[in-house]
Structures are given as C-alpha cells and as structure tokens.
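The data below hold one chain only, encoded as structure tokens and taken in the form predicted on its own.
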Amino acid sequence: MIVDLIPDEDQSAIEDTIVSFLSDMLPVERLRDAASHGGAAESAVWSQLCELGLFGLGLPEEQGGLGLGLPEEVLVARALGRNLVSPGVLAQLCAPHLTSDESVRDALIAGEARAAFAIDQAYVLDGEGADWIVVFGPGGASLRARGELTLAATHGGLDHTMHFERIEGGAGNTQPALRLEVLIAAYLTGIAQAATDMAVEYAKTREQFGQPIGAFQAIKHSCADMATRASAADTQTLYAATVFGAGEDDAVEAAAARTLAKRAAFENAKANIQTHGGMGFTAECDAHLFLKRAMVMDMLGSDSRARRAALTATA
C-alpha cells in the first residue's frame, strides 16, 4: 500500500495555525515563571484554544466534530510537544473519543468541561480544574468523572513545571486506546524535534577556539543523529496515524510509533543537554525541561514491555 505522509494544503494550514498560536502564546520560555506552571498558562488562553476547534478535530461531524482524522490530530499533538504544552490540552483532545455520552462529548469539544491525564494508581497530571480524568490502566483507558476518584495533593514531582495529585480508584472499565498511543507518540516526537532545533541553533552561535562549535565533527555527528532519530519517529507516527483503521495492524503501528518516539525524545533531550555543555545542566537553561517532560509523558499509556510484546509477536 502506497501511503503519502506529506501533509496536504489543508493539513499544513491547520499545523501552521497551531504552531503560530503556540509560538506567540505558549512559548517554552513561559515555564521559567512559576506562575505559568501546572497548566496555568494554558488556562489563561483556554478560550482561544477552544476557538481554534482543536478538541473536535478528529471526530465525525455527526458527533459535533470537524470530521477530520487522526493525522490532523497528530499534527496538533506534535506541536503541543514542541512547546511543552500542559498534558491537559492533549487530554482534552483525547477525551471526547472515550465517551458515548453526547452531552459530555459536546462539553469537552466546546471546552466547557476540562480533562486531564492520569496514570492508573499513580498521578493525575495538571488536573486542577479538570472535570474528567483520562485514566490509563491495563487494556487501555477510560474516562472517569473527577468526583468518582480519590485524589490527594502531593508535593514535587519529576517535572517541576507540572502539578501532580495522587490518585486512587483505578481505571475502571477500560477500552482500547491505540488512538491515544499514537497521539502520545506525536507529543514525544515534538519534544524530539524541539530538542534537535535547540541544539542545532546553539551549535551555530556558541563559539570555541574562534569558531562555532557546530564546526566540530563530534557536534555535527550528534546533531545529525538527533535529526535522524526525530525524523524516524515522526515518519512512523504519521504512518500509524494515516493507516489507522484502514486494515493494518493498528496495535503494531502504534507500538512502533511509541517505541521510536520515546527513544528519540529521551536521546535527543539528553544530547541537547550535552551540546550545551556545563550550562546545559543548569536550571537557567531550558534543555532539562524537554527530558523531564519526555519522562513523564512516556509513563502514560502502554509500558515498554507491552510495546515489545506487540512488536515481537509479528517478527
């Protein structure tokens, strides 16, 4: 089967719109200010996010959506990852797919009800103000009303720019969440691409021995490896989205996307820190934010063992 992974004119317009909006309203630099943590910056522009029509992008028109598909949602999720947008925005994109209740779905699409992600028996991510929680558990995910769950405040977390709450109550009756797996992969791919861009830009401007460090072979090779990893993850994620529901093995394609996206996000974030040298290990440099967010996002959905099992079953 021949698959065209190059976005068409309409898809490019969607991506350009969200990328431009995020660059203006939610740049990564916002996370240097504690007042923007925990999804606060996203809440401040929530009405504008809703006006972009993101949350019904991939739903059929008869369900109140725009009638597009997973490829368009992937373009949005990738842009969210590039700017380290709160996971709550991605949860809002995913949540309408998990309910058959028309009133709940309409409220989520309109942004009148808020959603957040949770790891089963672990943590809710940036869940302040959320009405619904997308809880991952064995076999997939479920949409649970916040009031059904027992939540407790906790202090600190792997990513200091996020707000964590302990969760008790479990995932309940889960349903397959392969669509969500692909969207999480897209977010991770966005992190990988942003880390690459940051490293390349620094390599062009930072000088040692009278020349940019990008002229040195070790830095060249590192940046080339970063670009290759990001491109491989992006290609597989777009492929998984494009063939989703078209007769391919969606579980295998989603597992492959998650596997490549995790590797690209983790390795590129670490390489970006190294490229920045001693400064890369300081809180004043934004490089550490990409690694921390990648580690948190990879905790959502399937684990590495499940992905390996899906992939090796077809070997």
Contents of the next structure:
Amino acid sequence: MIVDLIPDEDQSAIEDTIVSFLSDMLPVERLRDAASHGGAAESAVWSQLCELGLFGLGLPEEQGGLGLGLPEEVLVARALGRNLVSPGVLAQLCAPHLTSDESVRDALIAGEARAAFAIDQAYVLDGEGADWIVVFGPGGASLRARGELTLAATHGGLDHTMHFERIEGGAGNTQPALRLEVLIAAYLTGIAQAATDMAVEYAKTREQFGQPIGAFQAIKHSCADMATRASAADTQTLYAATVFGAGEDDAVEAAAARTLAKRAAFENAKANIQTHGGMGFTAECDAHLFLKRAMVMDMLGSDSRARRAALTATA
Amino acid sequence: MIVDLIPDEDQSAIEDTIVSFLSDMLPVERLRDAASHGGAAESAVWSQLCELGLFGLGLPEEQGGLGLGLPEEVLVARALGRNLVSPGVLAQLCAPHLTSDESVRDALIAGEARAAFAIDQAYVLDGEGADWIVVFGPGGASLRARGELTLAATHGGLDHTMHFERIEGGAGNTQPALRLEVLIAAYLTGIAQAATDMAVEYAKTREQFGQPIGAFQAIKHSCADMATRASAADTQTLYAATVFGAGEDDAVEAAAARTLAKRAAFENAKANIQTHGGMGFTAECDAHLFLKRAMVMDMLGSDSRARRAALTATA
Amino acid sequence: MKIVESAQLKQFREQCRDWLADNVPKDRPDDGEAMRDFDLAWQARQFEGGWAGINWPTEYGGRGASVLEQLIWHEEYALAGGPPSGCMFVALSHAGPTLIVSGNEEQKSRYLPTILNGTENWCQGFSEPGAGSDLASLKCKGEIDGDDLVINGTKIWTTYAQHARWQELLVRTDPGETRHRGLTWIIGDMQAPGLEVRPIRTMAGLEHFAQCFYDDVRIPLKNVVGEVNQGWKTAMTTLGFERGTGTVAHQIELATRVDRVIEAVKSAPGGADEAQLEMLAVLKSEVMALRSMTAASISRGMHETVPGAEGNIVALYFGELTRRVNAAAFDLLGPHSLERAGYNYPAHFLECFKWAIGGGTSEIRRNTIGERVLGLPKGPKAV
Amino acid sequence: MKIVESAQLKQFREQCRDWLADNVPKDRPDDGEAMRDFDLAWQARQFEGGWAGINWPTEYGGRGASVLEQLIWHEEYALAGGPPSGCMFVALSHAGPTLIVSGNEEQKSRYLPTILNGTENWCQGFSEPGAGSDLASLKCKGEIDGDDLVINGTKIWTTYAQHARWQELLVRTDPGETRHRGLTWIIGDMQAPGLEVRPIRTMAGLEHFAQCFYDDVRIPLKNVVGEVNQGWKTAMTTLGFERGTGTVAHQIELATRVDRVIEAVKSAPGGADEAQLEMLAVLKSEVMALRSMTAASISRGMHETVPGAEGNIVALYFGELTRRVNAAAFDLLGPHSLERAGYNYPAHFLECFKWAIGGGTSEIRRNTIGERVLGLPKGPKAV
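Same protein, different state: after the form predicted on its own, show the form predicted in complex with the partner chain.
Every component of the complex follows; first up is the chain already shown.
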C-alpha cells in the first residue's frame, strides 16, 4: 500500500500545538519537583489541556469527536511520550473509544470525567481523581468505573514520578485494543526520541579529554544507533497508524510497532544514561526518568508472547 | 570448586608442541590452495601427526592412552580450531572414547584407522578415507563403520575447504557425548581467538585517514569486544574441562561452554570480516574461512534447544 | 500521513503487474558472461516494453515515472520475482543520471540511448586500494597530454568491471591538490589499450568485483563530464537522483525470506520452538520497519528537492538487518541449509555481507549519521 | 589446569562456613547512618572472630590468608548471604593496602588497627567534576603552608563520604605540572574545618555518593603517603594488592539472581515460555563464564606478581552482564516486579548501572583493553 508518511499541514498544526503546549506547560524538568508527580502537574493545567481538543481527536463527528483518525492521535501520543506526560492523559485519549455510552463518552471527550490506565491485574497508574480506568486483559481492554475496582495503596513503584495503586481482579469484558497498542507504541517512540535528543545535546556540549565527547566514535556511534532505533520505531508506528483499518493486518502492524518501540525506548534510555556517565546515574539528571517511564508503560497492553503470535501467524 | 585454570608445565608443553607443529605444517594459509582442502593437507602429514601422540591423550593407560584428561585434550582441540584443521583430526581425538572394542581403539589411537565427524542425519565432513564416522544423535554420539552408512556426493557446502557427503539415516545407539561437546567448544574457541588475533593484527597495520585503523574507537572497541567474548568462551571451556567428571554438573558446564563458544566464534568471525572491510569480503583474505568453519562445526552435536534444557534444568 | 494510492495509480499497478507477469525472465545465472548477457537481454526487453529507465526523464528516452509510480513498479517487480539489474545497475542508476545532469549534449546523445536499449553497460571506477571508505584520498592519476587524459593507477571493488563497456572514472588530475579538489570525472573506455581487469573472487565464491589496472591508458578529453579538476562536483550531482525507490526490491526480498523461515520453523517436526519464533518475530518487525523507513524516505523525497543524510540511517539499518536475517535463516533451518544446492543459502548469506561493507561500511555510516544528521562534531582531535 | 581444593582447604572452608552461619547479620539498611553503623558493627564482629582483613598480612593484624583461602572465604561469604562491606570497602580494599605498601611506620600504626576493628572507616577522593574517567586531569589543589597542605577544590562520586572518618585524597600540589605528574596522595580528615559534604542521590533513590567541597582545608604534611608530588606512584602501588577475589561475591549474587528468575519463569501459570528460557539459558551461561573468568583471573594472580590489564575484560563483562541480568529479571517477572516492596527489584536494577559507569565506564574499559591488552595504537590523531 502506498502511503505518504509525512504529516500534512493540518496534522502538523495539531502536532505543533500539542508540542508547544507541553514544552511550555509540562516540560520534563517539572518532574524534578515531587509536587508535580502522580499526574499533579497535568491536573493543574487540565482545563487548558481539554481546550486543545485532544480527547475526541480520533472519534467520528457524530460521536462528538473531531472526525480525524489514528495518525493524528499518534502524533499526540508521541508528543506525550517525549515529555513524559502522565499516562492518564494518554488513557483519556483512549477511553472514549472504549465505551458506547454516549454520556460517558461526552464527559471523557470534554475532560469532565477523568481516565487512567491500569496494568493487567497489577497497578493503576496515576489513578487518583480518575473516574474511569482503562483495564487491559488478555483479549484487549475495557473501561471500568474506578469505584468498581478494589484498590490498595503501595510503597511506590519503579517510576517514582508516578502514583501506583495495587489492583485486585481482572479486566472483565474486553474489546480489541489494537488502537491502544499503536498509541502506546507512539508514546514509547516519543521516549526513544527524547532520549536521543538529550544524549546528542549532551554529547555536543560536554567536554572530556579536551573536546566534546560526541567527537569520539564510541559516543558518536551510540548516538547514531539511537537515532536509527528511534527511526525504525517511529516510521513503523506512523505506518501502522496511517494504514489502520484500511485492509492491512492491523494486528501485525501494531505488534511490529510495539516490538520496535519497546526496544527503542529501553535501549535509547539506557544509552542516554550511559552517555551522561556519572551524571546520568544521579537523580538530578533527567536521563533515568525516560528509562523508568518506558519500563512502566511497556507493561500496558500486549506482552511479548502475544506479539510473537501475531508477528509469526501470517507468514 | 577451586580450580587453577593456568596450564601447568606438562600441559603447556603439550600445547606448545601441537601449536608449533600446526604453525609449521598446517598454517591457515594452506587453505588458499584447493589441493589442501577436504583434509588432504592433514593426510599429507598424518604420520607426523600420529607421532605427536594426540589421539590417546585422554584415555587411561590401561586402554593404551597417555592417562591424561579432558584439559589436555581441550588445549589440543583449541589449537586445531585456531588453525582450521580438518574436523577429522578432532574426530580422531574423540573416536577412541566411543568404543569398547580394544582393537578398534588401538587402531584409532595409533592413527592406523581414520575417523571423521557426521552432522546428525545430514553430512559427513572430510570423510574420504575415514574408516569410522562419529555420528551424533539426540542422545549423544556413536561410532559407526563408514561402510555401514549410505553416503551420497554433494555439490559442496558452505565451507568450500571441506568435503561434504550426504548421509542417510540416523545415529543408531548413542552414548553420552558431553566430552565431545566440550571439545567442540574448544575448537570453536580456537576460531574465536584466531579471528581476534587476525583482526587486531590488521588493525595495527592497515592505515586509513592517515593512521592505523585500530586507533579509531569503532575498530578498537570491536576488537575489545572480540577479546572479551573469546575470553568468556575460553575460560568457561577450560573450566568445564578442568572439573569434568569431578562432581559438578558436566551437562550444564558443557552447555555453557558450547553456548559461549558458538557466539564467540560467530561474532568474532563476522567482526574480523568487518574489520578487514572490502578485503575481508574477498576469497583471497582468510577472514571468511573462520566464519564458514564455525558455522559448520556448530552443527555438530547438541542444538540450542538441548543446551537450553540443560542450562535451565537445575536452577 | 495518508494513503495515497489513487485509482490512476492502481491502474498503473495493474499495468506493471500484467507486463511483468508475461515478461520477467527466470533462472538468472549467478556469474560470468552468461549473467552479463542475461542482464543486457532483460534490459532490451524492458526497453521494447517501454519500461526502460523508469526514473529517467522522457526527453532522454526514459519512462519519466513519478516517484509513486517508480515505487509501484519496484514493488511489483520484486513481487513478480524480477531479477536484479545486475550488470546494468551502474549505467541505469548512476552513470546515466550523472550524464543527464552534468553531461554535454554530445555525451548525452552518444551514451544514454545505448544504456536504455541494453546494448552497452557501465561500471564504476571510484574506490582505490588503500582508500577504502576514504574516497577523497584517491591517487589514480590523469595527466593531460594533447587531446587525451593519460590514466595511470588502479581502481578496485569495481562491480562487474570485466563485463562492462564503459566506466565512470574519477581520477586525480591536479597532483598538487588533495582531498576533494583536483579530481576529474571521465568516461573510461573498458576496451582501451593499457587497461587490465582482474576479477576478484568474493568469499561467496563469485566474481562480482574486479580490480582495474591503468598503464598509460589514453582517454580523449571530450570524455570529461563536467570540468577538469571539478570531478567531485560531477560525482555529487547524482546524489539527488535516487529517491530510495530502488531499495524497495531488496526490502521485499528480505521480508519474503523472513516469511519463508517462519513457515519452515512452524512446520518443523516436533513443532515450532517458541524461542526460534521469538527471534523471527523480532526480525519480522524489523523488516516491516525497513519497509516503513523506505516509505518515509520516499515520502520525504516527494516533499524535498535534495535528499538529506537520513538515507544513511536506512542504509545502516538494511546492512545490519540483512546479515542478521540471513544468519538466522542458517541457524534456524538446520544442517541442510549448509549445502550449495536448491536455494543456495551459503551464497546468499555470504554475499549479503557486502551491504555492511560496500559503498561505505556500517562504521562510516555511523560517522555520517552522527555528524551530518545529528550534528555531532568531527574528530576527535589528537589526545 | 587442575582442581586445587586440598583437604586443608576443605577444612578451611568448613571453618568459614561454620563461623559465617553463626555470625552473618541480616537486614542491612539500604542507606543512611543506620547502614554505616551496621557496616562498622559487622566489621567489628569479624575482627573479634579473627576474620578481619582476610587478605592483609598478619604483621598488620590481617588474617594473611592465601589467595585460595581468600577465594574460599568470599565464596562462603556470598553463599551465606553476607552483606556488602559497604562503608568499610575503601578502608579494607584500598586505603589500608595503600598504607601497607607506601605508608610510613607512624601512619601504619595509627590508621591500620582502627580499620580492622571497625572503629574508623574511609572514603576515596580521586574523581572530580569534569574529570570523569580522565583521572590524570585532576584540578583539586594542595598548597604547602608551613606544616600543612591547604586543600581547595572539589571531589565527586565519593562513595559514602558523608559516613567516612578519613579519606584517601589525591590533589595537585605542583600547579606547573600536568597529567600524572605533580599529584600528592594525602590522608584527608573528614572532620577538618572547611570541608563540606553534599550527598548525591542516585536514580535508584539512594544516597550512596557525595560531592566534597574543600575551602582552605588544612591537612598536616605528615599525612602525606609516599612523597609530595609523587601521588600517582602511591595510588598505583595498590593495584597489585587486589587479586580479583573481591568480585567473587558479586558474581555469586548475580548467578543466584539468574537461578531465581529461571525458577519463577518455570513455575509461571500457563507454563514456561521457551523464548524466555532461551534468554535465561544464555544469561546462565554468561554468569558461569563470569565465574570462570574470575577463577582464571585468580589463577593468574597465583602465578604472576603484578596483574595485567586483563582485569578490565572481567570488569567490562561484569558491568554489561549485570545490567542485562537485572533488565531481564524485570522483563520476565512481569508487572509485580515494578513495586518497591519485598525484593526491591527497582532499586537493584537501577543501582546496577554503576558497574558500567563508575570506576571507568565500559567505553573507557574498551579503550584500555584495546590499547593495553591488545596493543592497539592510542588515538586517533586529528583528521
């Protein structure tokens, strides 16, 4: 299938708007302050976020959406990943697709009702104040009222900038979640890109042995590999989004996007820490935030076994 | 278990003898001449090879051997691998361990009867003139008279310096072949080491951009990784040989040695080709011989599934 | 980001598919004169069918296809099992385009038609021993003597030189200059006296490369393309011509190979091994990424006039991936893949190393990505 | 190549095992003063038991164990779940050995006993901001003023500085010299006025490092170990002391972790996934290789007097492997490993990054292996 993978003017405008908003209101640096953790920074700008009109982006106009599609949502999800925005915002983007109840959908699109993600039978992420939880199970995802779930407090998780609540019980009835898979891949791709940018920037400015460390092949080639991994994940995610629902095998396209995005996010986050040397190992440096977030977000949705089955089913 | 992994004086003497013999009589360069292929070069010096007394090295004196053990055999196998000696010579080292028939054993130790390897249900390697074939099967290995087997000619195989005959049928009764596994690991380790040495030597002498290419981190770090992989494979193979039969789990030790030696041989052979750039891609350069030989030798004995089972059985 | 296959393009696709189904030749010889004859005959047949020079402007006899049409052509070509352009590759993808951009009218009318109709093929003469990936350190010398340039020196890694009629030759004409300066791009005559071509056997056992030795080889000055001592500029102009559509065939072939191994592993006696399937699932996602990266590269080509250095990312990815795919095929298919019979896995595996070595090693590509895509400093300086 | 565990060594092993079984303390705090107190108390207990300074000569109060005995001790220590030496590490493994080799009698008698009995601990003061892996570019300054050296500057990545009593401090005393010349090794007093210690929080959330700021900190010249301006020589003498036995504990801990994950994967509901087992089989073979490499390194130590640069190979291998093992543990154990409860996988995974960064990054180690083990040229020069 012949596709044009370059965003058109309208798509670029949407991306520019969200990128610029996040850069102003939710820069990664906000997470140095514990008061911004657990989705608090996002809650503080919630009304402005809603005004951007993100949450109905991919829904048909007759359902109260903007009538656009997964490509536009993917550009948003990627931007959210780049800025390590609370997964609740991504959940809010996904949630309206998971309900046929008009009033619930309208409330989610308007941002009057709040959504959050849960990792299958494990944790609700940044779920304080959420009304609806996107719960994954083997068959896909479903939207559950927070009140229906049994939740318990925890001592926190790997990513200390997120709020973890333990969840008992499973997903209930689920519906196919391939769209969510592509969006999670986009978020992970954003992490991979941001980690690359951060490493490249540091490699240009940090000097050792009398020159920028980026002049050394060990660092230069590591950066080149980061860019290559990010490019593979990104183009595949954009491709999957662009052909979504148009007759290609969405399950295979989504599984490829997730597989590549996971690896790009993990490897690039690690390489970014390594590029920063000792600094990268400290809590003061933002490098570790990308690794932690990637590891948590990858627990959402499909696991490697499911993706393997999809990728080797149709050969 | 506390071991000393440095060869003692006697062991060093054995190793020095075989290394020096191979360096004089069977240097890798011999394979540039097709007349040396298929074990022909080895046949030409067979009587001198036999005089070195290699083939009874690890057998008890009452069985006509020298009463030494697997450590000494491993040093020999590693040297054979370094010089890409025909697998028939390694088979000759293994074969006496696989028979309880005294006259067969004596003939093999003396080199009056010749042995060769067969890949399970596939090919006999350099088997022209062999009397006995070491045939692998799922349960281990067995020694079969060449005349018992149904063999067919082929158009040659991946490694053009070897002679391939297709073999029909399976291994018959087998006996445990853990000793052979360690020896194959040693041969592969020899390949990994020789490929490292060749790459390092080239990196010191070949100039580009006005300096030896080994000054560049891309090449330098690749060489460091080659040395590290070879070291891991080598020390594990020596360890497995040293503790063999002394109460450790030989199956696990051998599987680890094979797993590491395979990877070291493959990756180092590829890196050696890459280090040589365009030259490495030509038939004139010996670099490719190490890759081809590694790929063929790795088909002998256990496969990754069997090794996986061993390595994860006892945790 | 949208699907762009229009009704018109669909019709073009049908047209390609039909013609290819009827015309694609089978059983290309692996090597030698027979291979050259096969490649030229196939070019002639494409010329007769109106498909020659798919990306060449119509004014020079090409098909003048749009980028999307080129992409469709290459996709259908690969799916139909079309053979590699082989001995015609340099003429079609590099020498011809260079002449179109930088040649004078006489050169264009002399050399372009015989490329398209498959009567004359070309080889490249850029790399030299010792220069390797460092093209700017070329030493092969050209001295002006009357109306001729007299060539002395050697060129190496010349693909199919022993089968070529002409050569795009880059020589140093100003010995006082270094690096990119003082080079001249000239149309070399492979039948000129004083030129000796020695084939190079690759580790796969094939003679796809050669070394050329020039001993007072005289080439008329009218064969200079562009200006004397401005050869680097001439060589660089071709870069904008290739839109990445040419790699589609390699990408589809690689994807097909992964699918074939998946099938083989799944039908193995004793059942599929999940560990092998996992390795293949990752490779499958990577060949899909290669397809998407190629699509993105072509998309960029539709929006930009001069391609950036991003092409190095796709080239690096392909060079490393093809080796992994072929190595995995070996590992997973077991001993029978060792034999040089049927689908010749040994030759395919060994040949594929060229993608991470030829035309810039993976190491050089990583340098280029670091410096030209990411803006990292050159270097390092002495320590 | 032989098994060397004699009856005598077996007896020694029993002795270690018995004492450790009765004495190893549990539940070491992760951080803070409580951790320091725990580490010193454990040192004191080992002193009382006659096990302090296992590798120190008996004339300085150590156990004076042979290399093989040290190895056995560390093996049994790890198998008994002995805690890391933690706040005592620098004193036992670096500062003490340096004093033994290069200190004068007064220094030895003052500082060695309080290390062994666990009353005083040390930290290191080598690395500086901006110097990173480039130790020879140190800038922290020491000026002679009467009987004192006056220190100004800063040191970073000082493990447990906030908990230490003394510091091995390397300062530049000859400002006219560069690189390895003009440095002095001095016993720093962590209670001296003008010294400020700021803890550094790592990405695992722990404060195991600190930065030290020196503002006219006066240290008496009698604290200089070796000679003024010969500090590099003093620092280098310690290298020969460590025989690689100290890493045995890390290696055994890593092997145990792999076994634990294998068990977990095999007992997963729905059965073990062969792809996961394959990944673990490879990791298992790698931790076994780490054991064998350590054994080889110790074997070399029994035959050679000064260790070569080969130690960098083991260090590189360990640094990369520990990260892979911990990452795999995460990936394979599923969501519940995310929580900071029970066995704190998050903290363990994140802390393990230090092995590929601290004390020489993997990149620096590859340089060293290339140059000092393989003999490749330094460089590259400017291009």
